[in-house]
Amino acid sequence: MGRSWGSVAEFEGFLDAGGIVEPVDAMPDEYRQHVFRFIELHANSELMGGLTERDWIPKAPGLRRKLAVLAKTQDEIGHAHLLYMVAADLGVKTRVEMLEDLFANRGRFHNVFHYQAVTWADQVAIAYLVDAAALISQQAVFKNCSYGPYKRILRRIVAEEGFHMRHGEEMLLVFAEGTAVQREMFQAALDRWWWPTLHMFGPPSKPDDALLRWHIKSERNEDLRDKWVQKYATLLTGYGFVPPDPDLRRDPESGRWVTGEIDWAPLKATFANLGPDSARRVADAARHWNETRWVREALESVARRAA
């Protein structure tokens, strides 16, 4: 039998004291819904990110890069399936319902996967910038996450995302130390991916952010974004690249980086699946889902006969 609490206030006191909630516990429905939506978004994002990687397996330069992209694709799709199972245990939707919602354009996924990787340099920018942003966010969730199954599965995901980030760093160095053409390619990719990566952390957290109150997240969006900017603005400028923010500057007193004003309109468009590449991305994923329906039906038929 799971635990129960006499009131929401008692439940919040349990969370504030570092308590961990399990699927069998009688958690408040508001908590269940917030945790579910957060994990579903994460699962959808891992899946759509994996499909982006998959597209570049045949186009990656050289066998070594192809193998790396193949491994990364496997990791991301694996993360998605693990997260769908964790989300399904909350009893809000089944794994199939979540996938069908995603492919019917009713699901949500992170803004960065609503954009297209134009060149191989974009893939490098994704691995170097986006994967680092994802790692910072996931580490912050793992540190203080109150939902046990999610916290445990994040241990594996964070470890593998760390390898993806290192892979991005190694590829970035190739471009930074490469020819003028390579440096121009990465600068163009940086121009495309700087702002979407800043958007990825989300708009400034509201004072009553339920994800913070329920200890699903441990840090405010703006603090996570600042952590990323302090590190990657330094690294990028050190390599001789220029972030596409004319107002980016170091504060003369603190020495910290300060960004220009952020336009949130592109992020809001992705919330409604109206990003630059949203329609193609969702339609492509839906087509593959429908084309492989016969495999799922065959496996279900075998399972029914065995039962």
The other form holds:
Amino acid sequence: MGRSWGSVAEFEGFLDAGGIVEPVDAMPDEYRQHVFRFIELHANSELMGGLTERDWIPKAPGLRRKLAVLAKTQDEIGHAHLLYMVAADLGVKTRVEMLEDLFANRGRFHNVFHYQAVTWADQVAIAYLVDAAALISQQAVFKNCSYGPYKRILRRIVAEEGFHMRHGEEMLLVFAEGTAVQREMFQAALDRWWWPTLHMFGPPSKPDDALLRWHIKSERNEDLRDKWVQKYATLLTGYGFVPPDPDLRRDPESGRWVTGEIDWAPLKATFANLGPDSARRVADAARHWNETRWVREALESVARRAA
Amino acid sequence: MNVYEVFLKKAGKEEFRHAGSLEAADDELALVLARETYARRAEGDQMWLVERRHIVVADEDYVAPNADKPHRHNDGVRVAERRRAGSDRA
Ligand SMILES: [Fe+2]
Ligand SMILES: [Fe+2]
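Would you generate the structure of this protein in the form predicted together with the partner chain, following the form predicted alone above?
Shown next: the complete complex, the earlier chain at its head.
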């Protein structure tokens, strides 16, 4: 069942011509592994992001914000669920295996969820900067991804990230037009989140990047990062905030923003789950997983009875 | 746990469309999870859930030959040519 290809070269020809791969197809194992790892990383990140968001439901100022954070939490956990289903269908790991790897600190998730959100302004910075960065990356994957189920599910995820970004923009406005204390609060959050957001796009893509060759991703990391910098350097400085990069400047000829040298060491640390808040976050997620074991056991007994 | 496929439809609009899948213990819990995962912002007002193992799947080798039956189509070329010839004369 499904399609098959005589060789990897033939498969790559199919992808170069805009071919879309479906789970029933006999795709080369290396493609399967790459697309699986990419979706698993995305799923883990949505889940870890959702858990951080959840922490702020009781602390968000006012009922309207609490409801918005509640909705966002539900979106992120929902995104994780959708993505775990798509990843599981690749047959590399089951949904539960992916979760157990994550909670046993054997999984990976995006760098931005390896840092602590210190104040409410950090949550605003996350919604304003990080959700926007995620949206730019995901839109680029959605446009041209060669793996059909991932491309289709991204349509929903991208649409919902749009709500998060707009909510972030509205909250930012409160800080930008607020008191001196509020402006200082957001500036301090920006100092913490500017570089991690730049890192989130990843180091510059290598010329032989398999994700690009197989049209799993369609744009280079540095190009997506640049897209984000052009938009957010303009917006933030327009609001009178100062990105924590003394070398950030506008190129006088092109008018484009140029950042200073990016230090990749903090990103590499998060790859090994050795970021400033990695251990606490993974332990916290694992604690929730253990505390809700009885719910899963109850559900499984229902499933057994139904069978 | 069972895997369900989720289909959504807006009343009066198009056909049921595949939205994605989910894992649930039974039909009732699958409905709750489907609503909360796939229809939080009025993406549809009708929903079908089908357990994946109940879906009858046709092999491509069985379906695809139907793409090669020109006698089931008519490209209308001959009639169009005749019409053009007619209007030239007029
Ligand atoms: Fe998300
Ligand atoms: Fe989000």
